[in-house]
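Shown here is one chain on its own, the form predicted on its own, set out as structure tokens.
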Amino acid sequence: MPPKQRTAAPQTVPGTPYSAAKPKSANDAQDILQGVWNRYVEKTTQRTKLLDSFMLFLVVVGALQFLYVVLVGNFPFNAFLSGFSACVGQFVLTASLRIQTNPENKADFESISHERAFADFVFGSLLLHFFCVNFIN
């Protein structure tokens, strides 16, 4: 049986996504991130940016609570569980509000007005925080 001959990798046209002619570098990744950021700043509404900043705040608060438990200890464990679950639950409710009020998703949520979505968000938040406060004792 004759030995198999190695063939060169198929060449693609430069500029296509699978081009072997252009090496990937840190500048390419930086250009991609810069493009994503520029598009976010230009195309995203102020209401959506406000919701995104609140979601970032919730992530930071949840991370700080978790870091505190890791470094100091979890003596009032109910307080940690309550606070951390409040952050996670509020993040989920805010993400739901963001999806429902985003103008790009208007076709998916035709029957839900922005006021109805916000009312659902407020009701869910009140219910979530009621359970979290009762869980602390």
Given for the second form:
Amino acid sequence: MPPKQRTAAPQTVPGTPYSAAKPKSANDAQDILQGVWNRYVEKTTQRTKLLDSFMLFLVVVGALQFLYVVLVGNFPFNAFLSGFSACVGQFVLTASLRIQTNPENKADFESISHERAFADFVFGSLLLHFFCVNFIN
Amino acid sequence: MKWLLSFVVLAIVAVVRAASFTGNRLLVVLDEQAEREKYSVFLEDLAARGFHTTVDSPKGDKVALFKHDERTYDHVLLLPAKSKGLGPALTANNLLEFVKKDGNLLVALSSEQATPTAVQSLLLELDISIPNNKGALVVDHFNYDSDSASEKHDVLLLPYPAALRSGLKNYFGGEGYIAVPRAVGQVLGNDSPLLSPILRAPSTAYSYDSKDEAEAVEDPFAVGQQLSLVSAMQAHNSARLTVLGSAELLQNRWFAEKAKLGDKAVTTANRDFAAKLSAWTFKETGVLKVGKVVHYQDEGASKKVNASIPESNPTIYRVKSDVHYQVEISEYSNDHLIPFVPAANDNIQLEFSMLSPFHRLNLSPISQTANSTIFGVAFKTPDQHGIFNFRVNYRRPFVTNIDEKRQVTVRHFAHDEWPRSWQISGAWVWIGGIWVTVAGWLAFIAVWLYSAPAEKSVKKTQ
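Other form of same protein, the form predicted in complex with its partner chain, not the form predicted on its own:
Below is the entire complex, every chain and molecule, led by the chain shown above.
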């Protein structure tokens, strides 16, 4: 049972009142989230975590740019397209790299080594940056 | 060399003698030579101003307005004739054709003689109505000459006409009184923008058939200011046709007559008015001439260093660029060109148009030369590419029309003419977005390469 596993993991956490109130309470949802998080921290490889944090960073940068366009306006529209699509494109490329290098998907990408996937990622990113910088003029 | 010298002398003589802007061959159509004596002073005045007058009878063999499809005269003065018809050379069609070919026409009517059918249909064609029957004339019981027409009140004494409306130059103004004896009143059609009255009847005047025996006037042809005693038509090609209601006005006996308006003794100023009228009709006054047209791009202060003089009249401009336009306009006045000054409240306008005007701007006088005014305006080309015209279209009553068009291409921005992204402060956020992404990517790569994967053994199988 997965819940059992989860409760085993956070034994290092000092206070453990939530395990006592496990059955049904307001803490239940928080409990599940905590479990998901702990499992993620425990099971994910270091490179995938790196990829995830980079993607989170891109989401934040993209969201900030979108917030700006909503609040201020899109006057040099090509600049907005360029800046925003740089974030989106980079996010897509990074997601591809994550799919190809995730050990859980190893069966699907038997023929693609991690080095090859990374080289594709670098090449694609360079193209993307080139286009964005050109487009913003 | 001798032929050259004589040619130069001839040219100089021609210049000195030329009174009209368009030519000085004048045909005077008179019924009989005896009539000529009555108009002798007027005809001598015309000759003195440089016209080569040919006097001929309408039925004469030599009368022909055209030869080989070219005008044989530049101007025609039609004086009233006894006969009902004007003969085969002077049909309404021929006269209209003459006007179409830039000939000017002064038609004088008389209430004592029936208007020839050719003239009647000519005026009908131009939307100028005159009374049908012979003997219809304009009377006024307030502004008549009490010396010569104390009973009939059919010799009108009128001051010089004022400008037709504000914003127009007055070419017929002056001091004194004009005697208009036994005039045929005209009514001008409302629809034609080419017609304008030169001398209107006063509000107390009316048209009256002197042959009519009735005590009271019933159903008069026209009354008051709708009656025009002298009216003008200026065609689109600037040819002029003037209808003078009273040919007697041009006769010697009215040129400096003692007359009496009420109790006030006045001297008629007909000679001066006849001179002004004929000068206008025969293109001695109110003729505009367009000189040099210049348009160029204003490079602005930044590029002034390299470019000494901007290129004049380029065929292509860019959208949203600063453009200057200048046009030189002269006015012909009697025998020379003078700088043209529009009347107060009037402006010459420049249109920058592609099908419809994108700009319509007042041209302001920039400078004057000895015989022309230079008008100019600066503006920014609209944000629209295509084929545009610089067009000056100036049409006013009593001055010749100007329609000056210069075609240019307006192109859009070239790819290297847009402002760079960092020059627009609004784009800084997104520039930042790109470079933050790139920097993040670089950092990611560095960390990725630095952190070697822990499990290698799995991949070795391949």
